Amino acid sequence: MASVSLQHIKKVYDNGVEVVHDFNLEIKDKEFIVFVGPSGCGKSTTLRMVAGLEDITGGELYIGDRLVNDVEPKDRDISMVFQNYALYPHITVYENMAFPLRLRKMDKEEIHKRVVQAAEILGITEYLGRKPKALSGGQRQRVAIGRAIVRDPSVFLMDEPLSNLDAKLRNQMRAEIILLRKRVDTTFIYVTHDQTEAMTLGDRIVIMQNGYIEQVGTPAEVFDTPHNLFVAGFIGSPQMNFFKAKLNKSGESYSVLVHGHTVQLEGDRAALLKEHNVSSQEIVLGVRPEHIALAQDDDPNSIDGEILVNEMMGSELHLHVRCGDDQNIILRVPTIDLSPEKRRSLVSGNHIRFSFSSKVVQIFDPKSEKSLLWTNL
């Protein structure tokens, strides 16, 4: 087992394009870290530098106490699972899993023991005699993971291993990786563009954009305390709603004016603004779809909106609503508490009123895009 230390890591290609900028991260022994971000943000490039598949342009990379910038991939004591499985089609599952151990000239009995043990962990014992073409996508991915497990690496690297699977298999494999982590007690670095995977798998999440780290934290931290507009909009499904609003300070009190409706800020929101000495200013107000509630038609403390689209999601409705001239937002409305009459009224073209508690809002500076609540964290 090993910790991983990335110190001022950067990657510049021959054409001068810098794709990873001053990347600094300390990964603890046996920690499960997830790199997440949109396509092209540098997450896979960073993982490949850890693996030794990309040269490091600048900075220092340590696995355990050993500087590995110039160490060959085979000598880094890591295993990697790729998006496309990378299995040999002409040999059996058993031989695919045994292959890296044969390269090490390991004893046959030890090879057999490790392959069988890994197959039992992953539930693929019955497929050991088959060739990869006879397996489903999910089964092939288990084989690829098994081939990595048998090496008993210090660091386990996974580059978007579930992206080629359908939604049902992704959910199943996600649960299996969580269980696998408990049985294979090592350090994991996992890359994905899927924020649901990141939130469910990671001890900590590294959110990246354009080669930079935007925020590092536990799933709860990046969800509850996003440091900027990008993180707030990237984490959460559907994404956070953003309103143009005005923050007003009156003595020791704060309120927000949004679409003609005044929301008095209370609790920790007001306390943090006071602590940071925030003055009256234009802001971007963030509210998650699940934190917006339908209000009564005669409720004066609510905002009017017109339903554009009603998406039936089973246990909840996703209402796409226009409020004002150019503001479109999404509400997540649980169906369990809706009367049949109310549900029939939530159709395109009808108006609703909605409200939200000040306890759950996020507040951002529209110029810097940084949070006015969590800037000192």
Partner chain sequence: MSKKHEIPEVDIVVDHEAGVIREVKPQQTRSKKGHERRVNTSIYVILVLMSIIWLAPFVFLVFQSFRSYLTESGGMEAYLLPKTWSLDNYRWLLTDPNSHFLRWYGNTLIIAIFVAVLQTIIVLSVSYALSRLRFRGRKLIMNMVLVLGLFPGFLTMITLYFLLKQFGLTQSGAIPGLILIYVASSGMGYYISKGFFDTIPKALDESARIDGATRFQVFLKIIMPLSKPIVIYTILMAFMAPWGDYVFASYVAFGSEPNYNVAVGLYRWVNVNDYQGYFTRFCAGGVLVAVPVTALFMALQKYYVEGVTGGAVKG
Contents of the next structure:
Amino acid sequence: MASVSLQHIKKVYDNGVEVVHDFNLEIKDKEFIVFVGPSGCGKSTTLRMVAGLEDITGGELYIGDRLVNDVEPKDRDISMVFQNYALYPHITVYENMAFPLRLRKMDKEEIHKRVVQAAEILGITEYLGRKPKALSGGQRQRVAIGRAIVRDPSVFLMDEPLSNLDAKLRNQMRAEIILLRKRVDTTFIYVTHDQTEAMTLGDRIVIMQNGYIEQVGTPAEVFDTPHNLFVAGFIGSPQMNFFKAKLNKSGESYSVLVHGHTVQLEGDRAALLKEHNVSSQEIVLGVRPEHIALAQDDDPNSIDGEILVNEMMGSELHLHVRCGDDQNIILRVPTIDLSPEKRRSLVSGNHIRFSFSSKVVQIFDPKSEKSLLWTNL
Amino acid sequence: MSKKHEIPEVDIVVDHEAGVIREVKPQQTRSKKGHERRVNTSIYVILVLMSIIWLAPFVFLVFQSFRSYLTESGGMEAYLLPKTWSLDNYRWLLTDPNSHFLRWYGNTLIIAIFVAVLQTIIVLSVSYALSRLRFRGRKLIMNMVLVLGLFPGFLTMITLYFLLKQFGLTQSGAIPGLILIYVASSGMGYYISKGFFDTIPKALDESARIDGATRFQVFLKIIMPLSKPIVIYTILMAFMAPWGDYVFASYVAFGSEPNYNVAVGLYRWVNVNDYQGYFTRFCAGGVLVAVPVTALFMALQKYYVEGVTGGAVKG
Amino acid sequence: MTDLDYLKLSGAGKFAYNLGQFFRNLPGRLLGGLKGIGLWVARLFQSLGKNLKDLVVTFREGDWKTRLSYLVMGFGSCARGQWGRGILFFLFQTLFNLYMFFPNAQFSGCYYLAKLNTLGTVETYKEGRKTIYGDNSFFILLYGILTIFFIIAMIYTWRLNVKQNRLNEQFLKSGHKLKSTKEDMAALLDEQFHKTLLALPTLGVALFTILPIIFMILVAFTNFDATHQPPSKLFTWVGWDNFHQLLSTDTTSYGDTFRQVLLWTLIWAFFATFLNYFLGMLVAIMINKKGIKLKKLWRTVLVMTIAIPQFVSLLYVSKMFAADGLINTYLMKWGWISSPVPFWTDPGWARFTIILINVWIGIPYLMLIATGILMNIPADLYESARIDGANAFQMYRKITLPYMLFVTGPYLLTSFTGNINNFNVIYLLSQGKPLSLELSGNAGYTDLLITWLYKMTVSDTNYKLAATMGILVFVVLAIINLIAYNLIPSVKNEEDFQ
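Next, report the structure of the form predicted in complex with its partner chain; the form predicted alone has already been given.
Shown next: the complete complex, the earlier chain at its head.
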């Protein structure tokens, strides 16, 4: 059991490309941390530096209170699950799981005990005698996890462990990882490009882009208080809608003008802007699809849009709408509230009107792309 | 290497009216079928002709090796089938005191076995290091090998001959000398096995290293067991090469008849000695060399094919 | 030309454009190369300066252990407890000193080094019946090179030894512990595993390939031949004379012969590579065609020529084509010809026969390779081509062939290189014959540069010309490889394939 501390970690490849810049993060003991971001954002590289598979170009990495920059992976007391499982194809599942223990010259009885126990946790006891080739993708991933937990490592690393599985299996394994975490109770670092995995698994999420950390926080924090446009767009599905808008300050109160419609800001939004001393300026207004509601056709406080695409998702409709320059605004409309006539009218080419509450909007500075609410420019 | 594909036996028809593409069972018209049959027949004819051309020399070789030396002739004659089938030539090769054949055979076998073992170790070491380990100078080594490979190999022979002579490794010491020559530079032939190692996922090494293995243990416990085909290929190639080597063997053993290998010995029978007297003996010797080597090759053909195709595709 | 214009060109047009582009870029590239060398030299001096400065700083700031290590290598390491490293350093230094200043001056490195500029001055002579040996030019040259190798290695090791001291001092100062000998040994199986793996092979290549090649390159600038054979005679430096003799067209020189042999070598390599390539591919396509049965049998039959050692098959076949060989005798018996076909005695016939027999040897090999590749061509390419309305031949031309050529580009290059140096086929079949008075230096009409080189060495002991020829073969191959490297996409992007 150990904390992990990354201080000014930097990675520059031999060809001079810097892929991770000044990475700082304190991971607490037994915390489940998720690195998330689009491909090429440096999340896997960072994880591999923690594992010792990549050299650390600059900065210091501590596991527990030991500086491990130059420690071989085998001596870091970590274990890792790979995206492609990385099972040894020539030996049985049992031997695969016993491999790390045998290398540590553990007693035979103890090895047996641990392997059987791990197999039971993961429900793979009946496959112990098989070679990896004879297993399905989900079973292989279980074996890979089993091989990682038998050693009882102080840090558990997972590099996109679910991305090779199909959607259904992925959901199931995700739930199992949550259960597993309860049983093994150690420090986890989990890398994924999938924000749903990040939100459901992580105690805290590290959102990365182009080698930089964009934001670190609990799932609720990154969802409710995104620090910049990237985080706002990355977390949440379907993604947040962005409108070009104008922020007006008159006296002590703030209002937003968006597509001819003025929204008065109230409560904490206004307070935060005031606290940050924001004056009138161009802004990007962020509104999550679920916070937008259809309005009556004659409602003066609503925005007009043209439906481009209507996606039927079952319990709700996703409407892709164009308003002026803002393409592809997405609305989530629960089907349960819709009258049949209304529903028939929601087809491509028709116009609708919609509105949203000012309590849940996000406000960003278009130049720096930072949030005017949660960061102090 | 990805999955092997067969071209499926369906025709694809664009149905313009329906605006769709359909796959239909090959509903061959009569003429198409006939055309197909004609093509196949001509291919069979070509293949049969080729098979005859490919096998004939070897069949002739065997025939002539059984011609009686005593009652007919040991030279080249204007007929193929022996008038009397006899084992004269074989008997002479294996029992006559003037024949060094057994000695040559033994020499070649010893060389081949040693080379097979040592060269395999060296080639696998080098290709493993270049494929799966990352260290300073790796690219430099590969480029150096590329450049060195452009010099004709025989060029080094002159120097090596005098060097080996210093240590008594020529003529009567030709066998250890040859082993040394074959093995010493064999590290340069890492290309094909490196190509094979390159195809094993890197994640296996990484996973094993995290599991607690040293790089040596990764090599021994993970990569080697997965590399059976390339190990066999490397052994096979290393074992077969000394049987056919004439250049180096003739130079190192120059003039010392008991220390020839089979290639040099038999070459001298047909080209230097009076071959009219030694031709059928050469044939018999050739059969004795070719049979075991060919059998071995055929038994391991699968690995050979994997090696050459993998190597060529990888470059 | 814009990208779109280029795309409009036909295949031949594209090739011509690329070729033109290659030569147009050549001066620039050569200039770039020279600039690269210049930069490299500059960097060399820079690093030399840095190293010298570092040496001074290390000495000034170092403790007495470090300072003593300047004289006694490995002292610092031993004094700091790294016995393994220290002893190795010390052993190397001892060995070096022993070699350089061996008591018997005839065998010391200094002696060889001193004589390197003349390659020996003392002739061997006879005193009555006793031979008094003088200098041996061969060993002076060989060990002279070795000594230079050794000195470079020594300088490098010495620098390493000093650097170690500096690093160790800094390391200890920052409160870390040095690696023990045992840890050093363990590292050889882990972080330093490549050293363990490569040590022996590198030594082998250095001694058995690099050293001889450098030696022979230098021999090309000496008069080492039959009349200057150590130990009885000396040989010495002659500058570019050998190149002159091999290339110039004086009547006494080999220039004409060299050009003829070179031309035949290139023709041979071309046919041996490409004829085999296309025929092999054709055979592979025939065998792999749907509806052809006994695929395995056909393959196995063809593979016989790979399995049977070449000296058996080639020697036997060369005798089959001899004037009194089976082919001629049977053709005469059947009355098809009245006198033997001069397979080996007429230059044209001999060359033709060799290429033909080489097809027999080479097709199976390419058939195997082509089979492997054909099976890997994604089936959907053919399906899509069929939908587009292509027939069998068009599919071959537009899919199979380009795919094959792209994938086997690097192989073709290696194969061409290999054929230029293909000793076995020529020597076992014709020994380079027929000979001719029109060719000098014992060359025959089917001799390749490599077999000619062999003859010069073995029968004429004309080492100087053999060495010169070796260098020229290298130059020819280097040029071909450079051009190919610039023109064949898959050679250039070799790494992309892996």
